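Consider the single chain below, provided in structure tokens and representing the form predicted on its own.
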Amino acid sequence: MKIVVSARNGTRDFECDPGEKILHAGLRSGVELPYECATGTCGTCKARLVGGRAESEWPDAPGGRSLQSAAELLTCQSVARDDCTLALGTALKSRAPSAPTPRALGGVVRARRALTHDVVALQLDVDGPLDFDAGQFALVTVPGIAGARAYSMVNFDRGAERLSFVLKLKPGGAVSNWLFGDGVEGTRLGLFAPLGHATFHPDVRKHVLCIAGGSGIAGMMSILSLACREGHFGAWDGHVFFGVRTARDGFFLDELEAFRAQYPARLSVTVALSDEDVPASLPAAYPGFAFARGFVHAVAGERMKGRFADVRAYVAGPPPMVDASLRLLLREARLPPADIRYDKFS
């Protein structure tokens, strides 16, 4: 089926077959339309059906509240069931010639660990070698369950064949009890990837600021492990704001302590407790890190003060953590939009 997209600056138009998603027939297409969750939460993706036939197959998402007609739908979860025109309200932006193009593919769960009483690693083989950029995201599908869900990758890896994932259990979550339950390993899951505009470029001139809740971490891993190995933190300075609620829900705290004594002089860590006083069990396993207690947020807009200068900030982790970040950013501290990373998902 033929799809045509009009946008204020031209008009496109792509093939997609049947069953398959709008927007991922156009991003593997070339063809960027708007998104950020890709997961029906946002709204970001939203389109109006000028003519044609489509059909959503999740009436019900959240990114739904933002549709204000019936014409209207989210292109991440509407199918097409016959040639399509749509409209968009944005215009379309260009992808970068080197940007790897997401794909749909397969890949089996080979490893699973716990990193603490409601976080786990998880570890995918996919069918073949996947390029994405430091810092993007999966869309990951398990037999049986309804819906994607959205996981950046820890690692960074160019042709990989293995990608890591973090995963939080959440009360409820119909993917996260299926993770941690019983017989996960040797299950086949499909995957939409790479997506996500949060990315780390080391031709990109600029000290790093990455602000991390909880699971948000992953993507930060990604970024730190591609800076690491191409000496950005030789010449540029690195602030790493990594927020947990308590001392037992912290991880990846050797992995960041391995990253920093690389570049100790400019690689900075610091963990902040967002529910109790720092025990004094942390500071002496980690030595090299600061640790604060309060929102990661405050934290690092304390410690920023008059640092913000040349500066690319990175953003993850649960959305009011993720809003609060982005005000200080923008308003205390001044960035200008291009230089603050982040990807709306939770």
Given for the second form:
Amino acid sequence: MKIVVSARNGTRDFECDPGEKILHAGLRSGVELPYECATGTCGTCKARLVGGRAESEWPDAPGGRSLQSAAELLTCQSVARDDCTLALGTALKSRAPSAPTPRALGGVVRARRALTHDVVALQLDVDGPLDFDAGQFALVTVPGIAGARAYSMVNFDRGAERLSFVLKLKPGGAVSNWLFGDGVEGTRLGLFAPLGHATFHPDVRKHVLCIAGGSGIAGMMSILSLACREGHFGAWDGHVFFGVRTARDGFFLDELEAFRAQYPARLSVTVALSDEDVPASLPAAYPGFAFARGFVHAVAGERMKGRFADVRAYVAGPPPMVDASLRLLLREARLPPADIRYDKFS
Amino acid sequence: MGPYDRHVFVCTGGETCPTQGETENYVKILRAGVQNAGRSSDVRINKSGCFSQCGHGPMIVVYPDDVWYAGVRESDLDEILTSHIIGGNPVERLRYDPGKPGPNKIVGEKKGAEGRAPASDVGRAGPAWKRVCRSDEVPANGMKAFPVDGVDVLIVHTGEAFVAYQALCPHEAVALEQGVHDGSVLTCLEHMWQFDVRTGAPIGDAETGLTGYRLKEERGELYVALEG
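Based on the form predicted on its own presented above, generate the structure block for the form predicted in complex with the partner chain.
Expanding to the full complex; the earlier chain stays at the top.
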């Protein structure tokens, strides 16, 4: 089926397969349709159906609150039933030539490892080598479970054949139940990747500030992995703020210490505990880190005071934490939006 | 009879229509709709210069029906397209009736994209002021949204003065109140669209500005004019 998209700066068309999400068809064809979460939550991908038939596979998606008429749809949840003409309220951006084109592929679960009582690491062997930028995510579908979930890649490799993710368990959640069941290893999952604009490139000549809450640290690990490999912290500062509730919710601390130890003069790691005072065991185990009690955005705001010049900030975590961090970065730090990259997951 | 059943003119070249709506985009949307309806051979959509009705825009004229539309918003295009251009039934609620022949410009009164200004209001002595709130309900350097006659209005205290805008971001209909401003730039937290606090003009990535309302302060109370 042919999809024609008229945006404010021109008209593009692409082919869409039966059952394929319109957003995916556009992106894999090089048409940079707008999106942010790609999972029906944020509403960024809305478009107006001017002609043809299309249907949402998730009519109650929370992102639907931004739709203003029955003719509007979320391209990330909609499939075409016919040739369609869509109108976008915004302009189509052009993708950076170096940015990898996303595609649908499959992957097999090879390892599952508990990181904390409710966070699990998953490794996936993918069908073919996948290029992605540090900080990007993948849409993952589990057989028998409706809808896709977005997970950031933890690792960074060109032509990666193995992807690492972290999953936060939600009591009663369909994916969580599956993850706790038998036969997870060896399960074949569906992927659409890579996606996301909160990316780091070594040619960014700026200090790097990472503010992460909980499993939001995943994408930061990918960014730190690339930045360390490229020697970025030889010339620029890195500030990592990692917020969790209590000491037992912390993970990847050994991995963060390994990054820090490579650039002790310029790379700092601060762990913020929101729900308890810092137990003495933590600084004893990680003498190179700083620890503080408080919300991670507040801790970052306090410790970064006067040090926001030439900073590129990355933010990921639960929506309230991301919003609070964005307020800090815009109002106190006065960073331009181009230097604030974020993922909100809910 | 000319070569087209219907011939539609959208003002994209006048002084005010293109500032009151994205009329170039209106043309694209209408053309896509006509094409999709399979009517490209008998319906023609043309860009047009000024109709000399400045201030009533964005304007669209449909011949041979001689139906004029004023204050057309992007959200109205579907109805105009389906009902009138394709279906032959003019959209009465959007029809323009200047009440007198010839040029009919409203000069110098409007800024930005206030939208529809019914012709019957043109000669009125002054705007209808609606009370919004007490001045002290919006702290210095703060902002807050209030419902006024069914319209949500955002009052921004720039530190020096009050200004009034549409309460929702034009991008994704997100409440601007949740965003931040520093007295000169207002940023919507959802996708980082930014606007000049004093004028509502778009900055950076933002593609459209904010609709502003005239505001006055009297005896510690704020009033806005929703139209005109």
